[in-house]
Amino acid sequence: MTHPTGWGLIGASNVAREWIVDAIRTQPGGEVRAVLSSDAGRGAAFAQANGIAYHTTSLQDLLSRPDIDAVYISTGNRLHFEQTIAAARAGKHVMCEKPLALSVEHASEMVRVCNHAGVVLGTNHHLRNAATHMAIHGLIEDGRIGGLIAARVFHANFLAAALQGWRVKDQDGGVILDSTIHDIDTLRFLFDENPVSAFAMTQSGRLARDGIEDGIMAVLRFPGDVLVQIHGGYTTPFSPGGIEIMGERGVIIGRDCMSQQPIGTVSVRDADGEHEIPLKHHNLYHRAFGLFTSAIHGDGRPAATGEDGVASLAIALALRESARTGREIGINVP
């Protein structure tokens, strides 16, 4: 049986235009009613550009439709929190983007409030629904390298110019909370496991200003003594992204698989050579929407839950605390 669900989308976002929309549209019943800038001339031009009958400024105006199911939100990090209690509230569930919130005491708030009002909340981590990324946690779970001794994760661009605004100008921007915690997250999906304490060096000035963050070298210590490096950045054009995972037995290798795109292969280098994994690639956000609709008509739960935008958010705030101080910085994740 098809459900309608209704969308209204907080914020006229370049990730709502290019994926998000056509995401909600692909599922069976799904309409996007509205959206929401802060901009009216914005607003209005998103909504023509993309087919949405209803456009306002004003969040009130558009949480109290009552053809609104559930809200995708994409406005700035400091709005996420405000944001999701309102729609929390007013009986919408809510799929938001990395990070949640600024601290893990909002973001765990923003949970709390969810479940208290019986609303459904997903973290828009998009990586964990790749194709690659699933196969690769499947080798890991199966034992196919044996036990896990190290990683690394490559996941530095060039980023767009018009994507240079707030990620580069904002202090709430900067490449950890855009970008590295998309890479906690995925390492979080393949290992089953938090780290138990991170270390982090940044540079800054390459395309951010004022000591924001546009690029990052960091070591995490997961449990078992499994040491994980992620090179993280927005000041790298021509890289490519990728991921390996060193076992006893082996390697897991990822190539071109820290993508928004349904692209990428993923091998096992044995003692009998290199074995190429046969992979079906699917749209990402498909998927991820496609389980939060179910989850929101009591059906599973969505690829990432806000326990996992929590875990994520905790993990990239220990990388921001040792850039900083120089320490490495233990995680207790809520």
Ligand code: NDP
The other form holds:
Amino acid sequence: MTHPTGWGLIGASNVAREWIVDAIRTQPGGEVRAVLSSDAGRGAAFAQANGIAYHTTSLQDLLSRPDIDAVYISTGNRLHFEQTIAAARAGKHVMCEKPLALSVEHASEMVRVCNHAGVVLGTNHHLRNAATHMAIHGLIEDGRIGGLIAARVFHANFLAAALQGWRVKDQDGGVILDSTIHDIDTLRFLFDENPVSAFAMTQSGRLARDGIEDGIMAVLRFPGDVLVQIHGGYTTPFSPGGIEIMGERGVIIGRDCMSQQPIGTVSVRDADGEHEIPLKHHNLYHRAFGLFTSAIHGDGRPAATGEDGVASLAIALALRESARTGREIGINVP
Ligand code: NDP
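Rather than the form predicted alone that you just supplied, could I have the structure of the form predicted together with the ligand?
Below, the chain from earlier opens the complete complex, with every other chain and molecule after it.
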């Protein structure tokens, strides 16, 4: 039986317009019933452009609606904390954008309050939903390349002019909390582990200002002495995104797979040569919202839980601290 799920959008954002309205409506019974914007005109325009019947500037107004079961929060990063807490206390399930919050303490509190309220908290880390990364996870789990030794992630591109706002101007922007945090979540998903320490150097000044980073080279050490290198950035046009996982018996190569789009290839290179793994691509956000919807109806868990969001944030903040202090930072995921 299909359960109807009424959604409220908290944030008249680009990601909601581009991906999430569609991902909600793709779910059987999924309806977007209201949108909240801090600006009445922007909310009205967003509602009209996306066929949403109701818009409001009041969080309490949106949260008091009985026809809203779940909210999707995609406001500026500094608002996620208080909006999630308010939504949970109003009994609404929460799919929150990354970073969950700006501190590990706040993110952990979000998990605690959602658990206490009996609502599901998901973190919208989309990449672990990609057919490419699911295939890579399966290959690692099956021992296809033997014990892991090292990995490289390339996830640097050129930030489109339309996105050169808070990402490069606000202290809660920067490439680490915007993009590298997705790489971190993906690595946690692929390895089923958290790294134990982090080291990073960052760049600033090409697109971002005031010390906000627009490029990063980072190293994470995972248990078992597995080293991972990450390159992220906003300033390098034409750079393809990819990942390579090096094991004792071979290499897994993911090409064009650090993307919101359902694209990319995965191959294994070993003593038998290079073989492409057959993939069936699907929309990453459709899968994420499908799993989340099932979870709020009592079946399974979100692709990335609130706890995953806390962990990825803790690791991302360790990279920031390393870049600021020049030291390797030990990681303790709560
Ligand atoms: P936007 O800049 O589009 O929206 C963020 C907020 O900015 C909105 O809530 C809105 O406030 C305000 N805003 C939007 N347009 C304008 C405008 N023209 N003038 C002034 N303010 C405006 O952000 P994104 O969609 O890029 O990102 C939103 C969140 O989603 C972030 O947390 C980001 O990290 C995350 N994100 C996640 C992605 C993923 O794949 N998981 C992809 C992209 C972003 P109001 O609601 O009050 O109108």
